[in-house]
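Only one chain is given next, in C-alpha cells, and it is the form predicted on its own.
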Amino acid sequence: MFERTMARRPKEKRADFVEKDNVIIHGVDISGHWNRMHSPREITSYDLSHLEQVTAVPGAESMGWCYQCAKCIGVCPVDNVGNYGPRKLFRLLQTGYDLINSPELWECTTCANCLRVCPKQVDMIKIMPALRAKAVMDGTAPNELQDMFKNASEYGNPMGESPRKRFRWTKDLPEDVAVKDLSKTPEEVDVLWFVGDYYAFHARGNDAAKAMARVFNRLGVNFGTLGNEEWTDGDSQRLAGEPGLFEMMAEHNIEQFSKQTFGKIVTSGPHALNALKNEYPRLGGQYNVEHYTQFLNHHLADLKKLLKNPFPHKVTFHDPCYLGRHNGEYDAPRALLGAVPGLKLNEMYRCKEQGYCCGGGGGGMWLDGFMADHVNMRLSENRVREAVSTGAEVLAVCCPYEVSRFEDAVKSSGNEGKLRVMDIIEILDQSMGG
C-alpha cells in the first residue's frame, strides 16, 4: 500500500466586500443601490385609478385580464423595434400611468399577433379603438392623424385628393380595357370593383389599378366601380378613434351599393375587405364580399391559360395583417405566385400566422412622422431587411398601403436597387404581357 499525502493549500485570507453607491464596469452599472441581491424590489404600493379608468371604457374592459405572462411581447411589431406590448401597458397602468394621455395610445397597429398568442384574449383590436376615440374627443390625437380626419370627412379621402380625380386614373388605359362607371350608367354586374384610395389617387396605385382592370378584363370578367361615387372605406378612421367618421364613410357608401345590382364586391385592399365584410353588416350592409387575391384564386384555371410569359424571379411575400390574421386568408396570394411561370418564392421567417406589420394597421398609415420619434427603426424598414435576407429580388404584396410603404422604406434603409416592390396584380400583370 501506498500511503498518499495530499499537500494542503495555505488558508487564503478572504477580503472584505464594500457595496459602493456608484460603481460602472465596462459600461455595466453595478452601483450598489440596485444590485442588493437579497434586497425586496417588488411592488408594493399601486395606483390603480388609470387601469380602472381604462376598463371602464366600453370595448377596452379586456385590459384589466392580463396575468403578465409576457407572450404578447415576442411578437409585438413595434416592441421590435421599440419598447411596447399589451403586457408592458398593463404594467404601466398598475402604478399609475395615464394611456389615454400618452404616446403609447397611438403606437399601437392594431396587428393582432398579440391577440394569437394571448391565454386571455386582452383584445388591443377592440381596447386601442375604444380608447382613441375618447382621446380623439378630448383633442389629443397626434396632428397628422387630425389632418387625416379632416381630409376624409371633407373629401371622402385621407389624402384630401378631389373627389372628382378619383376615376382618372382610367384616362390612360387603351379602348380594349374597359372600366364600367356604374355611377354615371347603373348595369348588372357580377363584380363591383371597390376600387379604394391608393389605387385611386396615388402614382403607384394607378399602377396596380391599371393592372386589375387588364387582368379582369383578360378574363371576361363583367364588372363595374362607384367611379367618383366611392368614398373611403373608414376601416382606418375607425381603428384610430374616429367611428363617427367611419359610419359617415360607410353609410355612404351602402347607399351608393343600394343603387346597384350585383353579385359580389371585390376589394382591391385588406382594409376594404375587413370593413365591408366585418363592419359594414351592423349598419346594414350585408354583402358577398372578397379580396382580389381571392376572387382571382376561385378562377385559376383560366387565369393560369393567360399566364404566357416567365417572371424569372426570386420573391418574397409579405402576409398584410388585416388579409391573414384578421381575416384568415394566407393561402390565396401564395397559390397567384405559385401559378406564375418562373417565379420561386422564398417565404420570409416571420409568415403567415406570424406575419410581420408594415405598420400601417390601425391609422399607422398616417403616423410615420410621430412614430419615428417612438421607435429605433421603422416597422417598413424592418421587413424590407427580412426581405432582403432572403436573396429574393422582388418583395410581392397586395395590400395598397404597402407598395408606397415598402419603396420609401427600401431607399430609406440602403437597399436601393436591391430589392424591387411589386403588387402581386402587377406580377399576373406583367407574366399576361401587359
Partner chain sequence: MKIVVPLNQVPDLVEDLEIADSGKELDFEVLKMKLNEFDDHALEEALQIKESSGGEVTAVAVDGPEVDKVLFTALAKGADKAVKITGANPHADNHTQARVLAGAVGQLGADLVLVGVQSAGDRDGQLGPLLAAYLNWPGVCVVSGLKPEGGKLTFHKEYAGGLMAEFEVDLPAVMGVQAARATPRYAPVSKVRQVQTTAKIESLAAAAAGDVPAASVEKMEPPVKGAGAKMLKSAADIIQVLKEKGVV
Given for the second form:
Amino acid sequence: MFERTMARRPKEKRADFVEKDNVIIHGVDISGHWNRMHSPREITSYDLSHLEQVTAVPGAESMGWCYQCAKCIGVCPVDNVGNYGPRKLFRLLQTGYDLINSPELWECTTCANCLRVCPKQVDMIKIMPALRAKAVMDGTAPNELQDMFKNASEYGNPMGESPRKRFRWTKDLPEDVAVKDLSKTPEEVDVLWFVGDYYAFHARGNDAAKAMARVFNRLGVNFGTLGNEEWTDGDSQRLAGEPGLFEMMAEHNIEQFSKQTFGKIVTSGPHALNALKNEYPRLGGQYNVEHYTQFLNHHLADLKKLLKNPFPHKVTFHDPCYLGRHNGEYDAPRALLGAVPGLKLNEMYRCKEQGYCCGGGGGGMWLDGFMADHVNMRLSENRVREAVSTGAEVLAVCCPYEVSRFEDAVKSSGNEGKLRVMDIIEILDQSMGG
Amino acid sequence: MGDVYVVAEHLNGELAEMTFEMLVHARGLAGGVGGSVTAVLIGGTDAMAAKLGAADKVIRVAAEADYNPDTYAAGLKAVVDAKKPQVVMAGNTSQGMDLANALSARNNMPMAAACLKVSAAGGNVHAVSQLYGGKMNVTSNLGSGPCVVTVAAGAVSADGGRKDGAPASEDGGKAPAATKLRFKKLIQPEKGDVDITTQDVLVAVGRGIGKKEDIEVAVELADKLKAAVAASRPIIDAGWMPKSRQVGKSGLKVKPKVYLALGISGAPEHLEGMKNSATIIAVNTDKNAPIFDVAHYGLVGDLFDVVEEMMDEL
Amino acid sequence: MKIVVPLNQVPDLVEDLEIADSGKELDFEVLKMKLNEFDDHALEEALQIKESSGGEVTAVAVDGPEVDKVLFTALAKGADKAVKITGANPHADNHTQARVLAGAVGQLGADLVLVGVQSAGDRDGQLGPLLAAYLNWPGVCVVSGLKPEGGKLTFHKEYAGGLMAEFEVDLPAVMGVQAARATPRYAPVSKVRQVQTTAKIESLAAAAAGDVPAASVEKMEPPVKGAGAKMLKSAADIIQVLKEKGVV
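In place of the form predicted on its own, output the structure of the form predicted together with the partner chain.
Following is the full complex, with the preceding chain placed first.
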C-alpha cells in the first residue's frame, strides 16, 4: 500500500553560498573571498498545513510541543532497527510531510519509552491512536489491520476464531483441574480470570492457560471465567485506531462482568490489564484488576510452599511494555521468578523502565508483514538476540502475545535450540509438578 | 409428459463436461418418471449433436453460437412451452443458473438448485441440494408437475453420458434475438506463466494463508517439491494470485498426482476442481473442514507450522 | 445512475451448523449470521462504480435480526441510502425474496441492481436471475468487471476454466456479482457508530409476494461422510506420504 518513503520525504533546501564582488561596510571595503556568508535557510517556506492538521486532532496536540532534543531517538525501539522516532516525525511534519497517509503512522508500538524520557511530554500513546483513527475512518489503514478489525467486530477476537470455541481449551483438562464457566452457571467467585485471546485460541497460549488453571487450583483460588462470552479486551484495537471497536468490545465485556459477582479480576495479559484498569472506567466499568503476576505475588508465601521442583536454568526476563512502563509493575514477575528453586535470573541490559519492546503493541502484533519493509530486523528478533547474549537458556515472558512472537523470532534469528520461550506461569506450573 | 429435458451446455465451441453428467442424471430420472431423455441444444453445431447419443432425442434451437442469456432463455422457454416436459435440467453453472432461474420464474415452475441427486417416487420429483458450503444436504419435493433442477458438477461421472452418434433430431425453431443484451466477445483465459492443469504436484493455498505476503511460504515449499502453486477463489478474488492459478468451479480443473491443500476449507466450488487428483493431502486448522472428506490424508494444524516443519525436514 | 444492492444474511459457515427440531431447516435461533460474502462484493462493486463514475447506492434488506447493523454498516462504507423492507420473512426462499425485492425495486427505482452471485442457502435457485425475471429486466449471473457508460453497462461473465465473455446490456439490469474489483472494504465500528447517530434507515412495506412456485423441503441433513482422510500426526508424516508417492 505504501512505498518506502525516504524518496518522498521533502528535502530541506540547502543554504546557498553568497559571495559579493564588492562590499563596503561602514566605509571599509571588504571585497574579497572572506566576505563569503551563508544566505538564510528558508525554513518558513515549508508547508505547515500537515503539522497543523495533526496538532488540531484532539489527542494529538502534544505533537507540536517537540523541540527536537532527540532523547526519544535513543530509546525508540523502532529507530533501533530502522529510521523512525517521534523527533523525526515532528521534523518531517515541519517540512510538509503527510504523516496521516504515510507508513510511519503505523510503525509506533506505543511502548512509551519515548514518553518516559521526553522533557516536553510529547505523548505518542495519545497521538498515534488519534491520528490512526482518522486513517481508519478513511479506509487507508494497512489491510492486515483492517482484517484484524473485521475479525474482532465479527467474532469478538482478532483471529477470526469462532467465539463458540473460546472455552474449548479447557476440554482436555483433567477433572481435578476445574475451570468454571460463569456465563453458563453464575456463582460468586473471588477471582474472575480474564483469559484473553491468545491463551484461549493459540496453541502455545493454550499451554499457558492450562498451566494457569493448574496453578490456581493448587493454590485453592476460587475462580471462574466468562467462558465463551469473553471478548477481546479491545486495547490493541483502540491503539491501532479503532476506538469504536474498542468501545464495542468493552461494552460487551462490561455487560458480562455486570452479570457476575466477584472480588477482583485477574488478567492473563498486560494489555487486558491496561484496558480494564485504565480504559474501562470511562465506560462505566470500575474493577479491582490485577495482572496474574501481581495476583500471585500477593500470594507468594502460599505459592512458595508449592514450588517444589527445581528449575535449574538460566533465565532472562522480558518486561512487557504494558505491565512495566504503562502500569509501573516491575517487581511482581521478578518476585515470582525469584521464588522458583534453582532458577537463576540474568537481566538483560534493557530491562525494567528501559525494557525493549517486542513489537507487538499498538497493533504491531498484526503488522509484522507490513513492518518488514521498514525495519532491518523485527523488534522481537532484536530482543531475542539480546536475551541470548545474557547466556540465558530460557526467555521468560508474561504477556500472551510474546510466546508466539519470540518463538518465531528465535527461529528466524537462527537461535533455534539456544533459547526456550516460556510464560512465567509455565515455569511456576513446572516447578509445582506440571 | 414425464419427459426429462436436459439443457445441453456448450462453451468455446465444445459441449461442456456438465452436459454429459446431466445426461447420466437424466437417464436415471427418466426411468422414474416413465419418460424419455431429450437434449435441448441451443445455438449448437452438428458436431455437438453427434455427441449426444446418450439422449433419446435432441431438439435443435437455432441461435447465435455464442451464449447469450436472453436469447438462450427465450429459446428454451419456447421449447418448454410447446413440449411441456416434466423436468428441465440445467447445470448449476454460469450458464445454467441464468437459464434455469429465468425459466422457473417465468413459467412458475418449482426449482431445486445445486442438486447431487434427482429422483422420482410416487409420481413426485425429489432433489437433494448441496447447500451451506457442502455442510448440509436438503431434499426438496418438487411435486408431480413441471419443474426445474440445476445439477452440481461432479456428483456423477460424465463417462456414462458420453455416447457418440446423433439421436433423432427435432427442430426447435429459432430463438428470438435479444434486444437489450449483446454478446461482444470471448476472452480466453490469460496464459499464466505456469499451466497448473499439467503439473504433477500442486501446492494449493486458501483463505487460511491470511495475507498476500505469506503466499511466499507456499512458493518456497512448492520450489522444494518441484511443484506449482495454485489457489482457491478467495485468494484470486483478493488479487493475490493470477486467475491462471485458480482451482475450482470458476477456475481450472486439475488432476495432479499430488494435491497439497493448505488452509483450504473445501467449499463445493473448490472440490469440483480438484477432487479427482490422485492423492490429496489437506492441512487445515478446522478438523471439521469439508476438505478432509475428499482428502486421502489430512493433518489438523496451522499451515505455517506444518510448512515450516516440512521445510526443516526437507 | 441509481444502484440498488439487496443484502442478505447467511449462516456463518465458520460455525457448526445446527438443524431445527423440524428437521427441515437450520436452527436460525442459535446460528450466527453474517452478511453473505458475495453480497459484500456486490456492495463493494456498487461503491466502486459510484466512486469512479458517479451514482447513488441504495442498500436494501428485509427486516430481521441484526438488519439495522447490516444497513448501518453499508452506510458507513459509503452507501447513500439504506432501506429496510418490513413485513417479509428474511429466511424465505429465493423466489419469495425475489418477488418482495422486485416490488421494492419497482418503488425505489433503479438503473442497476447488483446481487451476490450466490448464497450459502440457495436451495430454490439464485436470487439475481429470479429477480431479473420478475422485473422483466435482463439478468446475468457470475459477472465481474462492470463498466457503466451512458445507459449501458459492459461486463464480463465468467465461465469455467478462466474463460470469460464480454457483454453489453441496456440498463436497467440485474447482475449476479462474482467478485468486486477490490476486496470489500472494512467498515470501521467507529464510523458505523457515528452513522447510527446521524443517518436514518428508511422503511418500505413489503409488497405481496404473490404466487411463487414452491418446492417443499422434505429434510435437511449433514452429508453422509465417506471414509474421509487418513489423519496424520505431523509434518513428517506428510513427507512420508510424499516419499511414497515419489515426490521427494
